[in-house]
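We begin with a single chain expressed as structure tokens, specifically the form predicted on its own.
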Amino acid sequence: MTEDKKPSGPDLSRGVTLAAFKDGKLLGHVGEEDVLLVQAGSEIFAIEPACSHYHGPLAEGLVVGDTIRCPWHHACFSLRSGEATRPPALNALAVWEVSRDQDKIVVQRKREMPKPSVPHRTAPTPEKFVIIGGGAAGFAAAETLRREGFAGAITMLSNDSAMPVDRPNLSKDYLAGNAPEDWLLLRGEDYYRDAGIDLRLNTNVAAIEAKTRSVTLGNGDRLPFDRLLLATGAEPVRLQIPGADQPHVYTLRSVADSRAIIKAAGSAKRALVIGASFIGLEVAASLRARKIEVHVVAPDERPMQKVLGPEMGDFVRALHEENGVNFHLEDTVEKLDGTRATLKSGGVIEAELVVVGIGVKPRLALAEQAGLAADRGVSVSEYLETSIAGIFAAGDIARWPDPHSRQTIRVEHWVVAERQGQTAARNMLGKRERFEAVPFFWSQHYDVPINYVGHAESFDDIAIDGSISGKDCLLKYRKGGRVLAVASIYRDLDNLKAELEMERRRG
């Protein structure tokens, strides 16, 4: 705790009953610490009230069963162990035991926090796990295979030359100056050595040998492997105009790209974002929150018409405005001359640092090379593996069947990424596990966050409960008078409940 920050709630350690809870949830303190008492059917619990991941309040959150969920962005963790059962949280939480006497709650002494198990062979093989990709996917998928108790050897290769991050942050808290950069690494480097992972950044991958379950690196090494996951994500759409490989030109996608973006933004008093995505928008807020002028130029009538709806685009743009982006929408550009940039329209913006945000597309070349079934992205099963036996993927590159949508989907989202690479994991370890998590991603635009759950490629109606403009709604996407996804602003825990009916109702 923090000097200036006093417990909250009641002692829990002199007792409590249950007439103190409020749906199931009574916050408290034991000593300076706070605790979170939770009622799951007969049974009560008590844990640590701040998810691990962006601290997101669980008191607030939904239990189901003998976990709890946390409202902001979805992450799971066992009332029991405290254990992070789904990301995008990573680390345990405090538990504390529990004790009653009749009617009174008492809570005791903290549990000692489970020490990572340390592998030991089970078998004689598998032995060699090769995870081509440093993102999300791929790092889960490292991570749980050591936490599901695989002593054998791991290889991470990575094109990037970063140790894997938290993603989301480079266009939003990270590139707006309210995060130091030492937030971003999802571990240190120490993780990876005790661990046991052989981590290869700025390393290349030129081929997948299936028939001799080899994968040859860009250096001409060859790697043998038992399992493979391939996991290479996505890559930024490049502008294809005159004037946009000039260097004052960026795409987002690497702590690299948000760093040069940062330091050009250093000295910029203008700036132009090319299209007008999640991610371009998140840029524009960002940047605005460094006191430029930012434009954005986009062929769309609305910011994210597509994903969210016109009422919701027509919110988002009004957001934007209000907080000083200029936007040009049913326009593009056509060329960029210097800081010059020239619009179909006829219009000209002079800015010293542009952005282009117009969308990623999969990184198949391995995958096609290696001649694994693809359509619009890696085919895979219900358990993530690919058209050949003994390879998976996971992440932005995978297309599955979806049981919600009742579709075969691809998506782009760093939850969804996260969760495929541990269900990819655990069936490579041979556990058959299906990979049924609903999608699920969030938005930050400013102080408003757009939390959206399910998956919705096209939609005959959305049914809107309560104000947008108020910033406090759900709306529902509907197709066939079937709901594919909610969307909700500062509705989380109808957000969440929505996931779970989804997740019920599968099939």
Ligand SMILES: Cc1cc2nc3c(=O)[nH]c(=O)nc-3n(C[C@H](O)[C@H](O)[C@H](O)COP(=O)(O)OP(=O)(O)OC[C@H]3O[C@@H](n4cnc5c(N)ncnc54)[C@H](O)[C@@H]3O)c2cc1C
Given for the second form:
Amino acid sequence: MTEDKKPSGPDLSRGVTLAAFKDGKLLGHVGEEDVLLVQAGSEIFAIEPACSHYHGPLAEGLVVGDTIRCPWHHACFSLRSGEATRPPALNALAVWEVSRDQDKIVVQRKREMPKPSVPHRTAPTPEKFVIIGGGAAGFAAAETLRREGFAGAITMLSNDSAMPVDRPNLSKDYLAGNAPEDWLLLRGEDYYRDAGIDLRLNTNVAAIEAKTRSVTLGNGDRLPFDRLLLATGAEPVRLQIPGADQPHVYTLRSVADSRAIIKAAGSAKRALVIGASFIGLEVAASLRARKIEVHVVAPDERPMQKVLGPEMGDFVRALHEENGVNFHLEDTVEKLDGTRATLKSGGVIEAELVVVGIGVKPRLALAEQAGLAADRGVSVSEYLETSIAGIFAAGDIARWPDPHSRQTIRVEHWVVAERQGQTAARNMLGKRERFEAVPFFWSQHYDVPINYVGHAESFDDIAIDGSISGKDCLLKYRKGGRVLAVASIYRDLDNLKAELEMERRRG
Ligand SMILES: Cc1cc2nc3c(=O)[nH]c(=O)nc-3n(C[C@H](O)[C@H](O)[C@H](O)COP(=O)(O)OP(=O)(O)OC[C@H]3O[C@@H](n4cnc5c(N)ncnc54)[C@H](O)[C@@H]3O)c2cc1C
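Show the other one: the form predicted together with this ligand, since we just had the form predicted on its own.
Let us now look at the entire complex, which starts with that chain.
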């Protein structure tokens, strides 16, 4: 709590009654700290009210059993222990003891916080687990292995120079100049040391030898493994036009990419974004925050139409136009000659900065070399195991049997990658846990978040509740009468409820 902010609501240490609760929750304080009282069945819990991911308001979240889910990005916390039970949150929240004397509910002392970042480890075992990839899935797997008490060696190999970061931020607040670089790290250096995770940066894996159970590094070193997780993510599709290899033409995947765009933005007056994808348009919004003139060129009729449908596509376009973005849709860039971009329509755009956001493709080279079954992604079972026993895959690279859409799917969602990393880790330990999470992603454009649960590769129709232009809507994407996915703007609780419904429906 900041110094000038007054504690919210009633003083919970003096006691309140259930009559003061609204929708099973009551926001109050104990001393200087905000505390949320939550009714779950016949029990009352007291928990810190801000999600440990991006400080989403749990008072507006969904209570499921003895857990609470964050309305913003669907993180989940145990109301009993405060533990973060679902990504994207990593850190536990504080919880308080609660006593009840007839009608009176009194919040007592704060419980001692568990320390998930310093995992408990039993005596070391000789097992060696190797994780290829230092992104969402790789990091979540390493952390989960230690949380589960795995005491063997964990080596995490990443060909990036940066430690695992909050990648979604690279096109949003960080790129816009609203988030300092130290917010990006998922964990500081001391975490890896304390948890005994051997994180090796700038380390490229050149090959996987499935027979001898080892990986070969770029420098020729070999590393044996008992279990392996492949989490190499995806890489931006490169533009194949004359001039695309010039130094002022960027793609965005890594911290280094985002830094380079920020540097170029420092002296650019006009930017050209090629592709009206999620990342392309988030970049457009962030560059507008830096007061740069932005032009978006894309072949689509409307931005994001394929995923979100025409109505939401029109809204996204209008939103960006209100913020000064110039669209050149149903058009493509044919060549880049220095700062001069020539369009198929004959138009010309002069831009000192070009960002290409035309999609990503899974990094499959290692999987193919190792002989793993692949089909537009690494094919994995419901346990996220590849066609070779003991080798698992998770994140953007993995194509898994999704029980909800009843097909094998591959997505590029932060939360899915983290959740898969966790499940893969538990299965590396032999737990046989099915991956059944409902896919979820969010995208942020200026002050408008779009939340999306489920997966609809195609749909027959969209049922729209509320007003898209009024930024208060819930869209249901239906196929054959079934709701496959739900997107919303500022209907966060409904979005959480849709997720729960899909979980309970199971396909
Ligand atoms: C700018 C940006 C914004 C995004 N915003 C959102 C968002 O708002 N919401 C959302 O849901 N999703 C978002 N995403 C997508 C999300 O970040 C990805 O789905 C997620 O990062 C996938 O995690 P991953 O672990 O599979 O791959 P990654 O996070 O890409 O990690 C892959 C890792 O593998 C390493 N690697 C690859 N090959 C090798 C090799 N041969 N040897 C060693 N290491 C290797 C890489 O260096 C990297 O460390 C965004 C992505 C980007 C790029």
